[in-house]
Amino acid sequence: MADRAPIGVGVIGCGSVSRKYIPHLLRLNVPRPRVDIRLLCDVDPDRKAEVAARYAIDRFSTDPEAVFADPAIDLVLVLTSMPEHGHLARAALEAGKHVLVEKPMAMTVEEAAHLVELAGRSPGFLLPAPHVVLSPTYQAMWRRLHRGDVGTVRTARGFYGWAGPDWGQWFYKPGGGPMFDLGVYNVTTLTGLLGPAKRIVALSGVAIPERVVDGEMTKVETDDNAQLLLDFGDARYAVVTTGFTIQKYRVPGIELYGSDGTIQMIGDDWAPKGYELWQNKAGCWQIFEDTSGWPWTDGIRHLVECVETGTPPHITPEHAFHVLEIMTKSMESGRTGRALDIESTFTLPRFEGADLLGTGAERDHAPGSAE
């Protein structure tokens, strides 16, 4: 692997999200060259000077076709606004590239189904965001659950929201909204930990009809407030709270309540700081801290490793499709008031080994002690 030529990379979308991914890409070249950013692309020509100054990369185009047509590009990052993800990811796969597409991978289940089918026969891997299953905290919690440390999980909760962006009017138009922008993390995490959902019901609507976005009053045309209930079968349920309606919060991002204990994530699932574990047999809270500094852009590191080794990614298009079906049906359920069956399924990624965030990473809180 040391003599392998660097993987050629093209980046489509040079806005705020790229400012996290491109530095992550560049860090992969230490201590040896692993990636070569061949071309940056954005529909806004003014971004050329910005990225040249920021990254000393002057290879720039406003035409995504230049990325797809370049034979030196092996891997494409799609980091545009959400409504553009599906057709750009499709074009990249059709060109034979490996693709990392930011969340969600498409805006409709029809478009996403085509991506899943295309990825199944494409020479390139398709790795959709979010990348929550890669974090050390998630994987430690997964191992805890699957070795039975809290018994059978019967109820769970995910929480992620904020007041909403004052830029990008597309956030508040059809194809935008907090479920696709924020709730996607919780839905991905909960289904990754508990398996495919079988049915959903939701309350979803527009709580703030008008907002100032990009300096002008904007009509909100998609739901900005949601409560989603997931049914995993056998009376096992989870709820996701999300919205552009939340100022601040101090609750775990993920909570799982089992027959023999509780496990809850410290921080958000896109930026976890560890987890807290209660086991009835121990009678105390144990705190396992994650000091890895895991970044939410870690999918690019994972995809580069998969390309180098020829190993399929832990993150699968089928899981992303299942999450998208849940999210789109949550809005339908919010409109109709009906519970809706989820038709898709996926195979859970497995994480072998016993790394539970390491020896010495835990503190015990005995019953009655200060929390």
Ligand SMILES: NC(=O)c1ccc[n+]([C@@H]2O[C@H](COP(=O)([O-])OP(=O)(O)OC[C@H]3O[C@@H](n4cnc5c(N)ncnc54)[C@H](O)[C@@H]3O)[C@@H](O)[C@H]2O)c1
Contents of the next structure:
Amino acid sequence: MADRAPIGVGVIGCGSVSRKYIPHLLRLNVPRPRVDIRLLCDVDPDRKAEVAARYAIDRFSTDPEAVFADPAIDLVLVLTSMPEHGHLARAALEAGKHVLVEKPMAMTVEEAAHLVELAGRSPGFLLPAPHVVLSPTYQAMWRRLHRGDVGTVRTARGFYGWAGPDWGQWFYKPGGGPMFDLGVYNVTTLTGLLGPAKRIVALSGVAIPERVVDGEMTKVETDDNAQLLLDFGDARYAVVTTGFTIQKYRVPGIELYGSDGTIQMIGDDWAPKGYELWQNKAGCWQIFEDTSGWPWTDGIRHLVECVETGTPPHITPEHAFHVLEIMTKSMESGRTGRALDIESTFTLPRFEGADLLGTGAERDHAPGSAE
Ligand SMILES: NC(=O)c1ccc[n+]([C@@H]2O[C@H](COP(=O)([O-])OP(=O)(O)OC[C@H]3O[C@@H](n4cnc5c(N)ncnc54)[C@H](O)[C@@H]3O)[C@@H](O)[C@H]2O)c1
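Could I see the form predicted together with the named molecule next, after the form predicted on its own?
Then the entire complex follows, led off by the chain already shown.
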């Protein structure tokens, strides 16, 4: 691998999220060059001066076609507003590139199904965000569950919300909204840990009809508040709470209640900080901290590694497709009031091995005892 030429990279979309991915790409070049950022692209020409000042990169285009047409570009990041993801990821795959696409990979299940099919026959890997399954916390929790450390999980919860962005009008138009932007993390984590969901029902609607975005009063045209129920079969249920309706919270991002114990993630699943474990047989809470500082942009490190080694990514388009079917049906269920079957399924790579995030610190379960 040492004598491999750096992977040529093109970045499409140079807004807020690119300010996390581009520095991550640059960090991959220490201690040896692994990526070469060949071209930055944004339809907004004003981004050119911004990225030149920020990264000293002046190779810029307002036309995504320039990225797809460049034979020196092996890997494309699609970091645009959500409605653009599907067609840009598709064009990049058709051009033979490896693709990291921010979430969700497409707006509709039809568009996503085409991407999954295309990824199956194209030379490039397709890695859709979010990258939660790569985090040490997620993988340690996965191992706990699959070792049977809390028994059979029958009740679970995911939570992620905030007051909502005051930039990007598209967040509040069809194709935006908190389920696609935030709930996507919870749905990915819960289905990754518990397996494919079989049925969903949701309450989903517009709670705040107007708000100020980019300095302008904006009409909210997509659901901004949702409670989603997931049925995993055999009366095993999970709930996902998400919305641009939440100011602050102090609850775990993920809670899993098993027949012999409980696991709660510490922090959010997009930036987990470990987990707390209750086992009836131990009779106390144990805390397993994740001090790795795992970044939510980690998918780019993983994809670069996969391209270098020719190994398929741990994140699969089939899982992202399943998550998209759940999210789109959540909005449909909110409109119709009906429970809806989930037709897609997926298998995930197994995270065998011993890493459970250290040995854990025992804590008496009396409230406030040993924080
Ligand atoms: N902002 C965050 O903290 C965050 C975190 C994780 C994931 N995301 C996801 O990342 C994506 C981007 O979010 P953001 O906050 O960076 O949005 P943003 O609005 O700040 O940036 C998006 C950029 O994409 C450009 N763009 C739009 N269509 C384009 C096209 N066809 N070709 C080239 N450029 C195009 C826009 O001009 C804009 O500069 C979204 O899917 C979002 O859900 C955002």
